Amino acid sequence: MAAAIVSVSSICLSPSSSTSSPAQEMQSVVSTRSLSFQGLRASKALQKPLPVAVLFQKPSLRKGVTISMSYEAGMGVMGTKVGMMTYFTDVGEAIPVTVIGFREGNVVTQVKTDLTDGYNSVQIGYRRVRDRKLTKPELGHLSKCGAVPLRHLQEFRLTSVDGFEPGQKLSIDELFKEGDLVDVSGNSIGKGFQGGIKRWNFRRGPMTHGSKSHRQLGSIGAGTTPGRVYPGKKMPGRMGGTKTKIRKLEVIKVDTELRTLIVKGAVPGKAGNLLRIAPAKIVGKNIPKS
């Protein structure tokens, strides 16, 4: 707009315009108005929002887009919790372990790269279901790689996706060995609405000597100052039923015949819960210190 005004002033103050006829002055006024309107149009064009097609472009085509997904230490799989048992070693040591089974699935459904999606990751599918259990977009996505209908889809972001291709089946004996450390994540068992003693391990009050505060929460803040409850105060509420990760569990045994993985310790959820198993992140070994 400023450039248009400067050009108009230069035209009006030129020596030829001072001695021009009324018709020429009228023509110069019309030309100045057209220039000002063009300047307004240009400024409005710059203020217009981006088209919808540009907003929905892939991240690699849009500048300033960052992916906040953390890198995995290696390729992982999905499994189903079977239950817990006691495992006896060769020397007679009893170890509490969790048995993880694998249904049909763990098939690579999509390989994402920097050129196509702005980051490198491998998407896998797990647990076969009937066709009517999925929507048509989901069936179309799976049909591109020739996979059967799968219920669960998850991504594993890797630094390099070389060696993976759509339709490839992942084998647990190739990904995990005895003695490896893995991170297992899943939804924990929901406990419902619980009080402060069970949810936060608070101590209860005296049960005798006239005490009237047994399992109550007690004071939750001062009165006049600050006169409010601080955010994040530990109080009764819904407990469990959230995504939980148990880190650095040791792989005790990999059974290819029964298609099971035995890990030391407990994992989130009850029997039949969906689990995500990936190599453990160890700083300095498979994760940089910075």
Given for the second form:
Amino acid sequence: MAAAIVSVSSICLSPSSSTSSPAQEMQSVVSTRSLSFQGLRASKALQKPLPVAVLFQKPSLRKGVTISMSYEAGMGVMGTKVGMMTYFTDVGEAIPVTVIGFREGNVVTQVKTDLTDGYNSVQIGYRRVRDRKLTKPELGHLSKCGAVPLRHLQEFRLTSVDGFEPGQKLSIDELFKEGDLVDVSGNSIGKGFQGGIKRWNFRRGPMTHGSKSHRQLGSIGAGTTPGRVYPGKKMPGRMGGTKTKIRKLEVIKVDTELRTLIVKGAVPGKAGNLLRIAPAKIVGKNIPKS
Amino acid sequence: MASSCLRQVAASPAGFKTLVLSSTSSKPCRGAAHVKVQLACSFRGSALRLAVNASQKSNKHTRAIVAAEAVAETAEVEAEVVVSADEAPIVEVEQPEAPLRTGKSRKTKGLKNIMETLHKRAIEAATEGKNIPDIRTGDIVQLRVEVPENKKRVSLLRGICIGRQNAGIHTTFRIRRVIAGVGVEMVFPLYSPNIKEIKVIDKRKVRRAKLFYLRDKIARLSSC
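Having seen the form predicted alone, could you give me the form predicted together with the partner chain?
Once more the chain from above appears, this time first in line as the rest of the complex follows.
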């Protein structure tokens, strides 16, 4: 009896799920899903797998998963920090610039679409390594698009992924021009366990005049009320070594011969650091509406 | 090195593979050279045949080039080749280790030369029209500097070079002079496009790379 209910409800749902809008679909799916689930639990005899119609739902809705990756303003690449130098402009200004080099890589390894994965993104591989450095599952994933063994894989979530195919090589001169603004993110230099002054820019106490507190935190809260320290109170701890994004760096030069990108200013990490370079997300201009 | 090369060949799938090994030795030896190579190959039905080509003699050392071909296979092949060249080194390859590589060079492998090349190119571009003399500590120099704010050309500056910092395109030098009773130090990037002309007027004998001691000395020593 319970089994019959389950199958009927899911069958009548299938035509609606393919045509209705996502919002309605969500509601209808959730309501019938819960009924069928109860039905499943009630009947001990029911050991069947999920009905076919349920399997054809959007993956994101099927498991109640929300995708939290934020959109990129455009396609980006991965690079390596090479070093810094000075660039003299025509006016005669000396500006500090960072040189970003590109190893063998920046190949599209997978294109995720709404239908297959629930969101649109392009996955890129970077930095060729020896076969032995990667596991067999990783190698299999890369051989599916015909790519060489690549160490790093990163996704760039876009509003539309037309024009990207697995195995496509991305070149920097197509994506970036001189004068563009880019966001560069990478792991910052680790500073270890640091105190409040270095980590949170606290001011230190007086060094003389009888002071006993020079580099301490000072007060960490009020009195009997609330009678506790708030979570998130800035305290000493590990500083650095985390993903940091530097926004709106100007591209000074795109050198195709040396395969470098020269941006104004500094980027996280030391020479050899993996960087993720994407077009700058500027409020009011090119942040996609999700 | 020789055996490591051969080891790589052995690892690849079966078939006929031609190997070229080269070994250099700084000790020129006379007589026949023995190249002992020990292999563990897992080919089927192919054995290693080593053919040695004539060696070349260069100024200081001789080189023996050994070409190897996988012909028929055995489980472990030990090949002894006698080089019948005139003068060839006696090389006994005992499976040397690969050169140790530190982590630092690994990170920027393949990207190292970029910085050098960029600095070189920038310096070449900056020195195209101008003639930049070699400024050393202790030189009395005279500069023509253009100030971009005023757009005037003049600004003749003079002084003794009290230090030079080499940093590729951002090589800088410090000029010191006592102007109207006040000691003035100026730092200039050597390859800045604002410096129109540099002239070395005089040289003073100094026994230091940086003449910061002039700051504590009497004004006469810093005026020029």
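Rigid core: the largest C-alpha set superposing within 1.5 Å between the two forms. Since the model is a prediction, treat every value here as computed from it, not as a measurement. Numbering follows the first chain given and starts at 1.
Once both forms are fitted on their rigid core, the CA atom of A222 lies 2 Å or more apart between the two forms.
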